Amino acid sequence: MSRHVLLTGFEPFGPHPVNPSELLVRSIEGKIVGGRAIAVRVFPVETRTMRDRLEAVLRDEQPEFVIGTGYAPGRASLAVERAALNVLDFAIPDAVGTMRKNDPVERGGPDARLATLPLDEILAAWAGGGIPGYVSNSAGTYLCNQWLYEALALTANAAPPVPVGFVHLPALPAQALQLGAETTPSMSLELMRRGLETAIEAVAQWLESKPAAPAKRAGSQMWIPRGLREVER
């Protein structure tokens, strides 16, 4: 089984000329955090490819776990989300001008999709270290929750199974200063990277207490699911 962890970012959207989901994951890239290698990709905040590109870095990376990450100004503190729901509704329009209005991610998908990441054992492992964070019930109806639900989609009947995430990040502190400091929670750097190597870390401690899956065949590769009803677009 592979030993190393997809994280992802974004790109900066919208009003936003720094997106902390790039700078964190960039932040980590080629670590080693839990025993695992970190391997990273960022992703533009475009609609009509975000599936593609999933499913590219997928089969590319055959991750053993991914966690996806966003930014959520607004957000108190870090938010690792319990669900994805099949409906894309922009306030903005995504980086090449898109909008989706009442959409849904998959034609004919469920209406929603639970992340796979073991909720509460992050929790905890923030919780004693001293990190700020909780469990949200609603990715949005933007680019992150469309990540979300893609990314659970492909890997619904992969085997072995990959265990699926997403993080949302609050804003840095420079940027609650822009966007008004007496209004807008902010996080540093430093402590959103502990945050998620703390992730990491609980993520890999409770994937090594479970039993362990059946070896695959010499050459076999992640199945990837195809022939999903078509994503509306």
Ligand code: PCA
Second form
Amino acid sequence: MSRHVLLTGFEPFGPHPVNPSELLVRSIEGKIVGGRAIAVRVFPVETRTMRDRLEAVLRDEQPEFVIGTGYAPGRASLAVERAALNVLDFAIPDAVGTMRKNDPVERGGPDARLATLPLDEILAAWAGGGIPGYVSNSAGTYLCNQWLYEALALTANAAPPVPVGFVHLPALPAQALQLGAETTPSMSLELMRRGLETAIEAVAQWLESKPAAPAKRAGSQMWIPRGLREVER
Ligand code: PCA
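Moving from the form predicted on its own to the form predicted together with ligand PCA:
Full assembly next; the chain just shown is listed first.
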């Protein structure tokens, strides 16, 4: 079975005509990083379709691990998220006009789900590579938080485990100029790309240093994402 990684980004949303996450994941598409082929998907910023799209991608790709990315203007550098909250509370509607205020992502789901990527290893790799990055304790309450919550829900029972995490990106230099260079931090696409590749390599090394997972049951080569509907049953 070929090992590969799923990277996701988002389409532009709200007042932002460009989403750096889309440019970033496209710049790595088809490459080999950390010995893994990179598969890429770019999601529309749509709350209603998010879970079904994610479930379909996970089922089709069967990735070894997954890293989502999204744009968060104002972030000072790469921000790997620790957790997703079971809360949707939008400041602006999604790309098709849907609004959510103080709603759960998953009715009856846990209040939060913790990212399953190795945060310390990623931070250490960034520090070693001269890439500014930090652990963020809030992914917000918009679509990126929903992505992380749903992706963690869908992989909760995956066997073998499928680590999932999310990296928020600051503005690109041109966006910082537009938003106000006095107050908007930025990073070049090239530095972001090195940062994401470094994170992929760190996760790959971490997986290889772990003891082998118990053998899969004969005949069950694939894990099936456990959908939220099923969770609710
Ligand atoms: N950023 C938004 C949603 C899509 C994106 O790129 C967020 O931080 O939730």
